[in-house]
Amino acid sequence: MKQNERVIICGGGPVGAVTALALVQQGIPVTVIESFEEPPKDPRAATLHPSTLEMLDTLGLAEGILQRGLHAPAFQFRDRKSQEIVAVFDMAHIADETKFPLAVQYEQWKLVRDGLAALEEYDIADVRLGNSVTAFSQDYDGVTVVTENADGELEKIEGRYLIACDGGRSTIRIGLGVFMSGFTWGERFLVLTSMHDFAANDAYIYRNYVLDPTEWCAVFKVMGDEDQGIWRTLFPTSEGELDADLLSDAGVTQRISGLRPDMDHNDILHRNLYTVNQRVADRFAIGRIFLAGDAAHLNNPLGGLGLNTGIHDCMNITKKIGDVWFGRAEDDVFERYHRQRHQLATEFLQSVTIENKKRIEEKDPEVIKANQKVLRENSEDPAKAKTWLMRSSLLDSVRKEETIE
């Protein structure tokens, strides 16, 4: 093999590892460069959709996922105040459609671990954990990619193409100049994660997002580091809030207790603030260099689209690369991939996102109450049902992709 015959994927993480996983299994041989020394346990994206168990199948990596993940065949949106279930989205009415009716909760470091544990099986998959991208550059015949390792030793690596999985303060896309058009949001979302049990005590079940004009929020249910089952709620912040305060053990209090009389600082697990973008990059392809996930796309995380559409990007430009690579196609393909992700993301996966926002944190009384009643009957009629959850598991999205020339 010719030093440059390989892709090259900046960041180690759900998209990079599954990036990788979809070339080797080509025959395509790979680099991946990762700062981290192994997949940190943080509070991050967990929810898979069946759009991307569908992807995931094809690498193999959808049974594991399957028999390890919580499994969550509805979800439900319900009245804080009241605590009245207004719709449950049954995942039933599109079994007819896919393969997996469900959604499974399932942590993103998971989904690198078992990436990963998946490219070991590879000879042509070269995976450099602990190493930093310095440098970059490319021209007409590939990339070039300078390394830093944790003694601070440079290498330069030579590759055929480069994938910016490195998410959304990716060192590739800042340093090619492509600009994130969008807006951050001037609130925050404080996560936070506990043992009790909201299906048991409170009638919730895996994923809830809770309607309120004062302070929504979102409830789930995840597996845990040690699979022992726990719950993240997520809470909006308002402007001005200071990370100290909120984070403080009566910043905790104050929002857990509002949720859960019973419940202080003391029940909390883990406490992070994220702050929340809604942008997309406005190139995705930049010669042989490729944006995915973050890189490419920021979103805020209702609903869990971002890692599934990160998903759905590497699985695109991929398959692309294949093309090209075994000579399928020319590299006029490429520019296929910026219009159709790029589309998606700014058409597709924005105004979702935003929707799910707006919807849970309405104020006006008699707006809330026209939503609930549309939700109730969306969730009620089976066609209507169809419709919203081909849509909000990214289904639809994943069928539209395809048209897009």
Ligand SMILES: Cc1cc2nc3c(=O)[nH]c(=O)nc-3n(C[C@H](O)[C@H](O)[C@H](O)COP(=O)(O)OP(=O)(O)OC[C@H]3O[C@@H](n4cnc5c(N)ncnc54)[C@H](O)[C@@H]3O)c2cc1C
The other form holds:
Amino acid sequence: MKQNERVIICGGGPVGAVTALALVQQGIPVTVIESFEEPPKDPRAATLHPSTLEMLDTLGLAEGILQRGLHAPAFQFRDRKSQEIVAVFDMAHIADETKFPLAVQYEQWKLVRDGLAALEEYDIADVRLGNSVTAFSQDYDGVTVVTENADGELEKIEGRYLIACDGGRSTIRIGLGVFMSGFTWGERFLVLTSMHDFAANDAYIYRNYVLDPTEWCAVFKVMGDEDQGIWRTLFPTSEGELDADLLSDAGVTQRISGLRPDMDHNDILHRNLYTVNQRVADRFAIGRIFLAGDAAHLNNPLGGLGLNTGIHDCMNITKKIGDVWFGRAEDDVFERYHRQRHQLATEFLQSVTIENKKRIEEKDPEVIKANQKVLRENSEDPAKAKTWLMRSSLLDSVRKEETIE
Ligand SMILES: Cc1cc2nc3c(=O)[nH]c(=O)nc-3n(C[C@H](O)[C@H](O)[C@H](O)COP(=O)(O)OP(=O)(O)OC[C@H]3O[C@@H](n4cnc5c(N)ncnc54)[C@H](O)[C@@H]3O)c2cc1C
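Mind pulling up the form predicted in complex with the named molecule next to the form predicted on its own we just looked at?
Okay, now the whole complex, with that chain kicking things off.
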């Protein structure tokens, strides 16, 4: 294929796969370069919000997700010590605002699988798994990337644009020298997966935030690799705790038995530790190269917004590429991509996720009481619940995006 006849996508994770699909459905050829031979199944994003379901619906992916995912029409806040349910936010309050007034619990590797399967239907989709981008450049006419396969063979590929969907350690962002402003939290998050049925035994629903000044946690259900239904519990760790201790049988038992005294490490199917960042790239558009997803912004996972906002980036940039490709717009629209998505990542994504973390870990008893009152009032009053849900489901963010010039 000649230069300028395709868009190159570095990274075939969830954002890369959906980006590719959004382009080929407009008739724009893509080459996707992905290091992995198949999507890793580590427990990361699991919640798709209404705004994202709407977008995936336009690409034909939502129906399968709704069929195969777990429907979560509400989420819950509870107090860990008293086990009192503080608030339940029912997404029926936004039923007049969206076709999908629910969240769907759907592991990100399944979204990648669906996206890559859908791409197989398109001759203009060239997907190269097991290949990594090792170098890249751009000039007035296009972009060039160098890829390397498992045998060390190098290949040069040319295109009109390059989209960096290559995650938090983005080769492209680092190669461009784009800084990620923000900070990294001192503690890390530990995710433990088990078959213990928190709904049947403990009156949890599928998405739960458990407030506690000493050790808060989040409890979620997903379908699991074999659709067996599994539960993820997410705990903070203390600064200075060693990986080996945290992931040891004793470390895992200490955390899970604190939540359920009858559980220990034998109940745990998977244990994973994550570094937690709050960072936004200083530039999202650099000439013919665009950053999207974790390559552009990182946040703590409370609220389940990282992947969702990554999909929102991809819908924005692919629409603009389509407009320029088919002569409906000039390439100055790419500056607007930066302005829109950078502003929302900075003002919205960072503030909501930091707020979520502060609320769940609050230590001052008076503030805890006040926070719980606010949660209760907001969940019980339909108008307030709607306002809360419009924000947490990113519908507000989508509407705000349209107003950013
Ligand atoms: C514990 C946890 C829970 C989370 N829960 C949620 C949630 O509920 N909802 C939510 O929205 N978000 C959640 N997130 C965040 C979410 O996982 C990320 O935002 C999401 O993975 C971003 O997708 P991405 O495609 O941008 O990047 P990634 O998933 O990191 O994918 C990047 C891809 O690029 C490939 N790649 C990298 N470098 C190269 C290269 N040089 N050449 C070729 N390929 C390359 C990688 O192999 C990878 O497949 C959570 C994160 C964590 C850690």
